[in-house]
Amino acid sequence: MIQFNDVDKEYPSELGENNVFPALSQVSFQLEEGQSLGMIGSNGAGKSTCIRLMMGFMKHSAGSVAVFGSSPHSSQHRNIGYLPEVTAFPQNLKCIELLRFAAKTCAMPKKEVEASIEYWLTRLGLWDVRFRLLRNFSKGMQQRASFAMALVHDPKLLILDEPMSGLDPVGRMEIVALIQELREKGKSILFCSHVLDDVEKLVDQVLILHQGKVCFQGSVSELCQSQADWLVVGQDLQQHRFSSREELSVYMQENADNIKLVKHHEDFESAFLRTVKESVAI
């Protein structure tokens, strides 16, 4: 579905200056058909510029960039259902009016537009403002009609800019178990997320970005398990750490008593973290 092959983006450094900043250097995934992947990084890491390329928003500097096979291009985008980072509605659009103009850009069938536009705005939870301009929408109630529009053609390949922005928890749990049946149902989904728990539940694929280059690409359990440090929990929460099975064993045999769990990998955050600081220091 989405394929990076050492994929350069080079931006101009200041106004009339020939030096350049570059924001991805040598970048090379893929994401399958009917997989999830989470894209993740600090700020500045190069996910947005990532999905400016696969979108056809802007050109790659070097390498190559492919969406379903093809350079990116307009023409793709139907079957693309896209939520930017940040929401830029008309003033003077109502809600369902979004819909309409998201699925005629899409070449949508008409006679299931109006059917999946009920659906989608009822599943979340916007049928009864339908007809309220988009200005007077909160910013979870927008970001929920930004799903919709990126839903309502029913596409094939889906391009999350941080989906849980803005969204209450009880929203958050809605969006993230939608996403959980839109995975279930085969759709392709890349997403990005600073919400490390997310990210965790959701995808079958993590890709680890940091200044502008790839640190991992793989599974949860493998960026996990890569290091092999034991984490012993005592019946007091107080944790431990030990890198030698031997300093482990000695351990165990004084605090038998005071052992509550033992783990062969680390959590989540903490792979994540260690990734991009073994990143910088190489």
Given for the second form:
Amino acid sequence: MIQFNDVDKEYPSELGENNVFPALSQVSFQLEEGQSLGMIGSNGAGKSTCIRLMMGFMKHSAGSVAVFGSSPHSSQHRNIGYLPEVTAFPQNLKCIELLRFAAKTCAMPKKEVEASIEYWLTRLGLWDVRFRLLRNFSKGMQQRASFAMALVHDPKLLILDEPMSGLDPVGRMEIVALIQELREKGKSILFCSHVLDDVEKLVDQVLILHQGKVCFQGSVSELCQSQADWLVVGQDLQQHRFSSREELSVYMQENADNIKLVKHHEDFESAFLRTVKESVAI
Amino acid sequence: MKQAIQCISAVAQLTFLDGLRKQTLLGLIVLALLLECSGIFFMDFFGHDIGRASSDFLLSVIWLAGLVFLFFHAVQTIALSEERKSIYMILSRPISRSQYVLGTFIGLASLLLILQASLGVVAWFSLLWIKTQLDVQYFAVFNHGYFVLSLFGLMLMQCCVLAIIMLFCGMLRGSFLVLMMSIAYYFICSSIPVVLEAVKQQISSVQEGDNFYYLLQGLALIFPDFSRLDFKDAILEMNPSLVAVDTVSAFVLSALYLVIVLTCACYLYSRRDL
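Other form of same protein, the form predicted together with its partner chain, not the form predicted on its own:
Next comes the full complex, this chain leading.
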């Protein structure tokens, strides 16, 4: 569905400066059909730049970007649902007009348009406010409206940039449930978020970016297993940690029959932070 | 093709509704109506040629309202949509950059048309009323056809300026820069015919075949002479001296200029990074 091969992207320098800013450097990854990929990284890592390249909003400096097997083009957006990081609409539209615009541009049959709009507005809790102007929506409501716009035309690929932004805890739960449902329906999902708990729950594969470079691509379990510790668990089922090998050796001699070793996996956040730290060290 | 037209009309509708509800139009119409009404009340201050003065004043109000709409609402709509990233919302649909440019142009031109038409109707009624209040010697003739032609000319001029605004938005980043360039463009267009005439009269060494003369002629192609679409004088003349061929050619050339500028704007938008 999405293929990045050794992609570089440089932003031109500001007036008076000589250097270009390398936003992405040799970035390679792919998203297969039916897969969900979580793209995580610190601020300025290059996540939004990757998304803009996929959507055709900008052109890459080197390498190749392919979406649905060809270069990004506006005609592909018929099968893409995009939720931008910053929800920005013409503020004087009504919610229902926004969705009708979205449906009209995707050449949806007229019979399906109203049914789809009603379904998604109801599902996202906006049916009662469909005739309200978007400038009177709260941040969370605008985020939901943006989500509805991304889903109204039943796309195959979803690109969600910070989908939980601005939502209250109940709203977040609902969106997480919705994304899980979309995964089960076989949609391909590219998901950017700073909330690692959500990424861990919702994706098959994780891509970690830092300063425009790929630090890791693989499953969450691979990331967490890659640096696992061994823990000694005693008869009292307490985990013991030792400050030196000598202390460990003495304990094991004294309790040889009553201990077992357990492989301890890092939690996702720790694994992410360690991966980023290692990439900086390199 | 059908899908392309559908996308263009969707963007045009979006732009139109957003502008209509921004109440910019309403504010401009109210302001222009107040100015037009003031023209009616103060016509007695004109010593002579009241008909011509009133007609010039009313059409100038329409022209000014259109310029205010273009420089403030149109520039904001196009340039700020990029600054605020709302352009991503539109281009995340299967809409090409060219369709976006054309749709936005049509939406804004529709708003301009409503502005011109509503002010034009009020101006027409005002002139009719003024005519009834005056003796024939002060206001003998009122050519309704040429009045409508003047409004068309104004509309086409302003559509050309709108196309230039779209071109500048494709070239530049920042609404303020676009605004300054658009205003500068308008002033240059207004000034070049005057400069050209002055140069011809005052500098005897400038003749056809001279490089400086060609330079001015070349500039006149880039910065068109809007006065060719100004038919104000014909409204009140008994036998207007307009030549049909010149009038038609002025409209055709302006339409051609509009198409060329919009094509360049579409090309620039399709090439730039957002």
